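Here we start with a single chain on its own, the form predicted on its own, put down as structure tokens.
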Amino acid sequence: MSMPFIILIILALILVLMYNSLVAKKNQVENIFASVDTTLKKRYDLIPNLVASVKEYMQHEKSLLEEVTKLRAEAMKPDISDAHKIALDAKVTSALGSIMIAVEDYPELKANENIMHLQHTLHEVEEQISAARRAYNQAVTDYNNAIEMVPTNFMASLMNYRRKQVFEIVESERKNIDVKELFN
């Protein structure tokens, strides 16, 4: 074989290792999605239960109610993009957080067994969404990195991948807590 030939082989062998890998890496962001998605359609079906269960009792918070609601059912529909999944979420999670909270000022419903339970329910459902966003997150991080670096980031710009937008936890929760505040 001939000097050429070998170096023409190696290069080959190296385009194709490159092109798996980028393909391995979007496909594992796509599956990690999905699995976030399968979580978040969790959530979003426990709603409605939440939302009965409260309805009577929070007459006061009537439109938190409502925009929940509204949010679920745009979370629902079909063909919607990963990116304002991820928007909605944020949405979603800062309006449950808002519930939880009011159920607080209501002694019947906070002792409420039904309310108990959904309580314990959307909180483990939070956390797998909690997990499932962190396996996400990492994913597109390797994902953004081998679309960015080189030499993978001329193959990927050639296959013509883009960059993926992470989870980012919502303005409020950045907040720290003000401990004092919750014991008045």
The other form holds:
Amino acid sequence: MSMPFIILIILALILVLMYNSLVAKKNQVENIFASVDTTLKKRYDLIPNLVASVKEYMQHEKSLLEEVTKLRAEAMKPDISDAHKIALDAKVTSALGSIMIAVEDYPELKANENIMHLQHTLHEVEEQISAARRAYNQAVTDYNNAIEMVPTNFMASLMNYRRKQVFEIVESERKNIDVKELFN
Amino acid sequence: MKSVSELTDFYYKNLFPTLEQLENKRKNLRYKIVIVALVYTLLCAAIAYTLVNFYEFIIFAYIAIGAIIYKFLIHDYTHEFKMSVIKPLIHAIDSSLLYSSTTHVSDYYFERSKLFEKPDKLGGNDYVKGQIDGINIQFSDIHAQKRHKNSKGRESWSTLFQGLFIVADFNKNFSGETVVLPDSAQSTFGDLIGHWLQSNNMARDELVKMDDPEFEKEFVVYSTDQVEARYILSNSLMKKLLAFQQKSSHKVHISFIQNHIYMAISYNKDLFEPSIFRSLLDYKVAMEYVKTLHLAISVVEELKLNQKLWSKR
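Given the form predicted on its own above, I would also like to look at the protein as it appears in the form predicted in complex with the partner chain.
Whole complex next, starting from this chain.
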């Protein structure tokens, strides 16, 4: 076999490997985003129950409940973009957090079996969402690295692959918890 | 649960009369072993002197028979030590814990953990089983070995694992399999090659890159499910496992399979065995028994396995 022919085969092999690794990374992102979607859906399913259970007590926080219901309705719409889903998730997380803090001000509500059950279920779903977000962020980081690093970036631009957005922690979760505030 | 210092206090205060008695027996036993060893060695040397051509065989027989004689000599003392020192120590931690000096965690659990290859020989002793804070836990000493045959058909054995093997209920529901192993590839070959080797490990499931750099440095994670691995290994659990690894100061293998956590802590020696050539009243000796027991049982507390989520209540 002549030398140029061998070089050509090696080059073709490298191109195929690069192409496949890019496709695998893109599919991994999509696959994990599907898991994120499933866990987010689980959380959206809990919202009507939560709102129904606390509505009567929380007259002062009515706007908060309306806000979370509105966000849910928006998130349940078909065909919204991934970036929009990510943005809505951050808003829902912060709204649900505020409701949970508000629950603490109603002793009767806090001791209610139904609310306790909801709180635990929400807590578990939050943990699952957090895991799915972390997995997604890792997949996106791998994908973004591949489309920006040499030599895969050339092939990625030919394939028209664009950077993807990661989930960011809600600003309130980034702050250290103020214990004093919790007891007030 | 009692702290290490409380248990050490218990060892010295409550077990002191027993320890003194055992200490006398230990001294007599040590004397007996030295005499038997001397006579046995002289006898073997005399045989070797007469049969000049069989050195290899004689040395092999000397070691093999010597080991059997040694085991026979220490048998009663070992049993008495375990029943009067190890058992009360375990009961001091929790009176409901069951202890057996001769059995070990079953082969089923060892294989189910997927931490090591299937062994050809599995032995062990000092089995403890019970509930701590409502969590089922069992652990024992385990020695798992693999058989090898060379081209000449000669058989040899290698150790897959020797040390403490712990099985406990885990506080989250999950369906996949996640395995956490000590990271030897990245520390030996560097990040780039190490990572490449890890991601191409055919014997394991998918590599999971964790978002805690310290944890990543110490461990490598394989799982059947990327999301579930992160659901199990929350940021706080990763921190706790790191702390546990530092506390044990031995290599730790961990897996999460069928709602159980499996932990294998390598010691490369038989644990909870009485010392023959060191005093039982020696502080270091006592601390070793106490620390190992405490480490195994503290898993429940350290990892907060009793904080069950709603779905497991």
